[in-house]
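Next comes just one chain, in structure tokens: the form predicted on its own.
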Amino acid sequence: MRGALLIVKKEFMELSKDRKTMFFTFVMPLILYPLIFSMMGKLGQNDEAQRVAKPSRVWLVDPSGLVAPVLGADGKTIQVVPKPEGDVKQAIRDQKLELAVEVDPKAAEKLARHETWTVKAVYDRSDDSSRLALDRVKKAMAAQDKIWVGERLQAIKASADLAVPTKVETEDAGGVGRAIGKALGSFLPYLLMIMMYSGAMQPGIYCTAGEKERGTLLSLLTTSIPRSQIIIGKLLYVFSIGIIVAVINLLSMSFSMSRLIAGEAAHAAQGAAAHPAMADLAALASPAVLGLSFLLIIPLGLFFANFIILGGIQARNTVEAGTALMPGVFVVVFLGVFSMAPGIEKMAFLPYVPVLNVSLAIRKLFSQQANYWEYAVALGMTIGLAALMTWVSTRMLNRESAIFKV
């Protein structure tokens, strides 16, 4: 293995000479993610503050005059405006107003007869301001409904509890940590696979097809290092790059997300109310969860490294190598997106599908639903797949036709 380690050292020394690649591979993620997440947090808070501070513009059609006093009572949250020109729905889409409310023309008569009447609201589901206006109108009408019901009960001298036979009290058994863990577990395996493959692909092309173009591969083969160790050394180098890139990206992302979550919790809660949520979130970063997740990454990274080395060494040049390996990115993206699909963890066959079972195992670790039999199957299958791929790569790349392909 001494020869293989020398090859790894040689490749890392060559990589260190390329300062641009070093910066974009290892330094940029440490700058990019904190910048992106801090901007997202600030923009989100500013946008929410602006929406809440402004009254919602509502066009009201109320022939009976029952709802107008309810919506117009507080001008700070709801502002009744005249009808805009043209189609009302188009005006909502154009953000000329947030909501259109139409009250049943016979609302006053039905209210007197103790009958139910309708309030129709037209809004834009895709617009946050329109959804906020709808929530405000619903709250205003719910408060007024209580007043009307109370008057009815008082008229018949009945208890106010008559209108509320039951009261449902809820308690979250999962907690904030489980909810966020499920969300993280959905896209974390996808990010891991993308980072490892894309991060290792370019260095893998450079140390295989790139060496053919530069003419240094022939010089390397004339040394006393066995060809098998040269191949293993390059494999270990590409594998190391993939793991390092994934870890750096994940560390930067986790640090940035923790700051964003802490900021949101501080913004939404005051004092001691934020502490239980923070305790649940801290459980996500436990050494056991992170360690078991990283253990699954290692054989998966080795599998990707074998694929990259195999495609790179058999290519005539870097352009051909890039063309051959680029479809692998789309395959990884497809597997990652598929692993994010809701309800996928309920598929009975999935724990036995290579690569996808790694995504499932990490997803369950972060959602605190770890199934250690499925985890053992995923780990065993991935190790076996990586070992098989290493054996195939070593045999194929020992052939003269692969090394000297022109």
Given for the second form:
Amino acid sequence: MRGALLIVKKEFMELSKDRKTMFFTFVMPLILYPLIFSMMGKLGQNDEAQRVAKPSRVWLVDPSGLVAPVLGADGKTIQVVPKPEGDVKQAIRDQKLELAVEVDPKAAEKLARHETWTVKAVYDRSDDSSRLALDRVKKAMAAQDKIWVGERLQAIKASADLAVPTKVETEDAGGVGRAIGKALGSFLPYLLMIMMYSGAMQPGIYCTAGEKERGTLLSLLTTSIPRSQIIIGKLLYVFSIGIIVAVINLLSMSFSMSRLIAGEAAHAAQGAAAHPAMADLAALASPAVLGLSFLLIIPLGLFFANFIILGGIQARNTVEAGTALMPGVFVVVFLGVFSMAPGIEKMAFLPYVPVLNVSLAIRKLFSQQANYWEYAVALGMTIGLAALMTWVSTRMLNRESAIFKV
Amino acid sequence: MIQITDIYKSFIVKDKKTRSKMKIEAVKGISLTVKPGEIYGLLGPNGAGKSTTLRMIAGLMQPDAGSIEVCGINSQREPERARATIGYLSTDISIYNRFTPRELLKLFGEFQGVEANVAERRGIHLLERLHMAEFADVKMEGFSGGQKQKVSIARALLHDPKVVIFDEPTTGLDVLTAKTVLDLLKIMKSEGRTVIVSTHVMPMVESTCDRIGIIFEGALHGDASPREVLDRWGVKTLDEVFFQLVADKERGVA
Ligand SMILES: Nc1ncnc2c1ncn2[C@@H]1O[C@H](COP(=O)(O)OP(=O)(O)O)[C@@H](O)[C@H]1O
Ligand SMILES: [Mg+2]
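How about the form predicted together with the partner chain, since we already have the form predicted on its own?
Okay, now the whole complex, with that chain kicking things off.
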């Protein structure tokens, strides 16, 4: 083992002399998450806040004059604007106004005769502001309806509850935190895998195909360190890089998340209602969830490292190695996209598919649905797979043809 | 002491065009012995099988048949122990550019299991002998080919090997650097080490080697002092021996 550790030391020494790779591998993720999280938070807040603060522009056709006072009642949420030039639908799509409302011309008579009359609204479903305008109009109309129904009931001396047989009350058992957890949990394993694989790939190629290409590998082979130890040393090195990258990513991610939580808490303390989601969200960044996720990542990292070493040492040069290992990125991306797909946790065979079951298990940990049997299967399977790969790669790389490829 | 008995080595290569497999017989039954305090020169044109032979002695490749003993250690059965007694240098080997000579030698001292202070002392001593001491702490990226080769030599000799195997150590070097290397080989000899060196540059051999073997198409021709070899073929320079070998072959084929 001494030989293997010496190789690890040598590889890290070489890496430490390469500032650029060091930066992209270790420092980038450290900056990335706080940046992403704070940007997302700010953008989301600003956008939402701006939309809510602005009144919706509504073009109203109301010959009866019944609806105009209803919509204009507060003046803050709805602003009645003149008819836009050209096609109304096009104007909505162009965001010149949010909504067009057309009221039944015979509304007044129909109201008097206790008949139903129509308020037709044209909106753009794909636009958040337009949907907000529709909501506002619907709310205003619903409130007015209540008044009119109340008046009618009063006229016949009936109880105001006559028209309201039931009322559905809802409460979110999952909480916002859990919803966020589910969302995070579905892309976190994917992000970790991508980061781990791509982070370890460059150093992995450098210390295998790169050493062949630069002609330095042979000098290692002339020493009295056994070949198998050299290979295990390189494997350990690539594995450590993957793990370090994963740890940095996890830490940076949870740090940014707790910053977001703290920020929200401060926001709540200043006034406004406290966000009930924050306690749930804090539980997500809990040491147990992160620890268990990390435990799963370890054998997965070993599996990736084996794959990289195998591809790297079989190649004659770095270009060939890159070509051999690039499809690995696509596979990881594919696995990631698959693991993000909604509803896959319901597939019964999934917990028994290697690698995919790792992302499933992490996903469940994050959405607080952990299934210990599935977790154990994923862990055991990945460990077995990694061990098998290690055995294969040490055997294959002991072959002369892998070292003296011409 | 190096003792090689009837070794063979062939490679299977794929022809890119015809996609058929070809067998290259690189070494065809070579036997030779090199004693301590002796410099043995392995001569031959490109592709003759010199590097393959030296790699097998160094335990980097396994022969298909035959046996190799280095300092009484069978290099097939115990390659690690055999390698510990060997200092191997080849044109195929490059240096770790990102390090300084001192860093590199420290690292290889550890690889070879040499005590840190011993490795440091020997490393500096070797660099001095090779006129490289002043560059001990300079990053090797900017080094010339000759400077890199000298650091490689120090790397190969750091663990005080009893057997020295140099594969074309002077190829690509200027005359001054080449002389430094040849002088060092003579010092190795005077220290009682077993030295085997390959080259395709003939004059160098005449002044340095005690015995020479000429490899041509994987087989060894003549195994004697340079003088004896010249006499046997009845020629004035070793180059002429090659011309004769080629001529013999063409006559045989015709
Ligand atoms: N790893 C290898 N794979 C395939 N062929 C090889 C390999 N190494 C050497 N050869 C072939 O074996 C022959 C002898 O090569 P080599 O020993 O390098 O010759 P020399 O060192 O005398 O120039 C050449 O034809 C070469 O192409
Ligand atoms: Mg050669």
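Heads up, when I say rigid core I mean the largest set of C-alphas that superpose within 1.5 Å between the two forms. Numbering follows the first chain given and starts at 1. Nothing here was measured: the structure is a model prediction, and the numbers come from that model.
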- Exceeds or equals 2 Å, Cα of Val119 between the two forms, core fit: yes
